[in-house]
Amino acid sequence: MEIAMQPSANAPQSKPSAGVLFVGIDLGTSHTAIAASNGNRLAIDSIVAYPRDVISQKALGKDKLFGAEAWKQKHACDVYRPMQKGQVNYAELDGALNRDAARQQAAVRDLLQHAVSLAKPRPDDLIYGVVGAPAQASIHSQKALIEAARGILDCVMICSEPFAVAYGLQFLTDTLVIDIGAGTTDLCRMHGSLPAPDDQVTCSAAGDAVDRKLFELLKAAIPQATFTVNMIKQIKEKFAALAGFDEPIRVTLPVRGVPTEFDITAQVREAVESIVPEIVDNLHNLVAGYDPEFQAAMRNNVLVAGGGSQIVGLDKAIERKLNQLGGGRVARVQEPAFAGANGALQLAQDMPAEFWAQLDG
């Protein structure tokens, strides 16, 4: 199902001007960010954990854990990555992640509820929330996200993540946004009005795909070492770069329990470069399908957002590949962790009543 914003069948009669907290939420595969009209703004890892038994419940003193705290307690808990999306099955690479489908759906709701609590709404606030979703929503379709929000938000609106980024930065005309997340990369072309389904596309060339590729490359290059995909993810986030390396990337991994140093410079570079061709192919197709009179303007106004945009040099790697297909200019957003949430908040404050879905408790 592709996301196309349109008036809602169960919209409220009017949008309140007082007594309402507007929130923009980017429920990402790797990180969740929320920005609220009361000035609160926070981000956490998109991980939810539940104590495994009565002993772990007693030891932890909580029935739910979130973010970094959840991952830290993975040996005592059932751990979920609720916003897993795209074609890369992250759970296959790490046995710590649970696969129970029903609990996975519950974890989506728990993560959303926790994110809203971080905004510190007042008890009497009505909460209007815009939730970012993949441009082509898969397992978390619009309907699933709306159901997850029931009882948490009073009114909800779903928008595509790259559109939220573009809206928040006011890149509304002849712009192509590439939102590189963990599970998917979402692309959206902006032409001065709400994007239609054919203005948006989702592909799996994203952070998880880099993790998978690096995992496979290291397994082949250093089979004697042992590591988990979460260790690989941390290595990628610390070292991944397509610009020139000042120093080799050296990491310490256990070999039969003995910490051992390895040079993985070549493997990191190959893993990161592996996602560029698919991203550029999708970008090129969106440009090619645009009004030919304005294609040049769009090519020269490509904006890279999402967690993947923090990979140093990735914007230039996309630009170099794009130059093989006619040229273009690529820039990075300045605040990738919050660009989607900021844009969703701006949408929440601006969009009229007819675009909102009113939720019963």
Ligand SMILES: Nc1ncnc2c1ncn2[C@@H]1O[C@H](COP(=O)(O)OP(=O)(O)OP(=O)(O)O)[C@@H](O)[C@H]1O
Contents of the next structure:
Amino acid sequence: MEIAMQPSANAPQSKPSAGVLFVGIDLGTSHTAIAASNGNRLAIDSIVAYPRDVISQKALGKDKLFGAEAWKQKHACDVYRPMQKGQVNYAELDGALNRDAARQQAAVRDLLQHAVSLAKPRPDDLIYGVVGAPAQASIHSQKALIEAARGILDCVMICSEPFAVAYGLQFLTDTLVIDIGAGTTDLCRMHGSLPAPDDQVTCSAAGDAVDRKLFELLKAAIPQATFTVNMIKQIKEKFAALAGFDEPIRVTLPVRGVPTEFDITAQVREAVESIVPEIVDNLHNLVAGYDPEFQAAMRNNVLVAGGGSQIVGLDKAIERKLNQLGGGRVARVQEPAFAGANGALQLAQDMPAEFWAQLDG
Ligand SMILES: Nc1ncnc2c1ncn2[C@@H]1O[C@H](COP(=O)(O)OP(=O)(O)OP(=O)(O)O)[C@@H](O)[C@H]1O
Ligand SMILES: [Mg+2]
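Show the form predicted together with the named molecule, please, the one above being the form predicted alone.
Shown next: the complete complex, the earlier chain at its head.
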């Protein structure tokens, strides 16, 4: 399915050069980042919360909360992680999340609006926004994103997230981008032009999968301890590594209310390792299906991005696996939190009028 930009049926006549704010938005499952042409750049957790009743609304003094603040108030609010993919069912594991579909769509819109407000547009600015979506987002989810942007952006362009990452870093030829997010890992081949459907693969070997695996492993290993998936995610972000464990990973978890220390080194390693084979398989298939003359160049130009790229040693682990399949070199992007938003902003500034879709009202 084609997600890369095509000329749009309702493009504006021309692209204004003044009175316009360009924004690049990475609307992720786990975090949302925005980079704007006025220099503003912010990231928040992709969480929206609505006070549950008049009492909590009065106590909190607002009717919507976002990011870390939203999660803090989870007991008084309905909480949404609105970009969560269908197959990732946190609700089963963490009762705090609400998954009502209509409210979830409203939460996408609220999150987008909040992100744009963080970029501080001037009241009379036209806002041109490029929104990054997973490489193989369905037409349906692209349409839903465009609908969510109505009334928030004046013109919109949806682009594949790994393409935005590569574009921002000017890695446009013979490069393979692996964007390891929360819900999905998106792999995308770059060959100097817009990627086609067969240049992209999406799989679920990503951050949420590590969290779920670690949650299950710890439930089995230390059934007496109580913890939530969110606690596990924080532990992972603090300790996750595939190499260089200098010290054992010790965490404190409650056992019937009593803080108790556990060594979870083996479980963390197993959970992180569990996502490597699927990523490497997909990487291998994309390289193998590429023009044989340039396969070597692509193998040596693998770029790992996304929050998951911060797992210590993951790049090297992918490289080691790749070595068993003919070799290659893997690099990590410098700013995983902003690489997608920066690239989307760059695209917003570069793409001519015919690629934009105008949103009325
Ligand atoms: N230091 C870290 N070590 C390991 N994992 C991390 C670290 N920091 C963030 N992560 C994980 O990275 C994932 C989020 O990555 P990212 O912010 O790129 O995702 P996203 O763009 O919101 O999600 P998606 O692309 O799936 O929609 C989460 O699973 C998070 O726990
Ligand atoms: Mg992402």
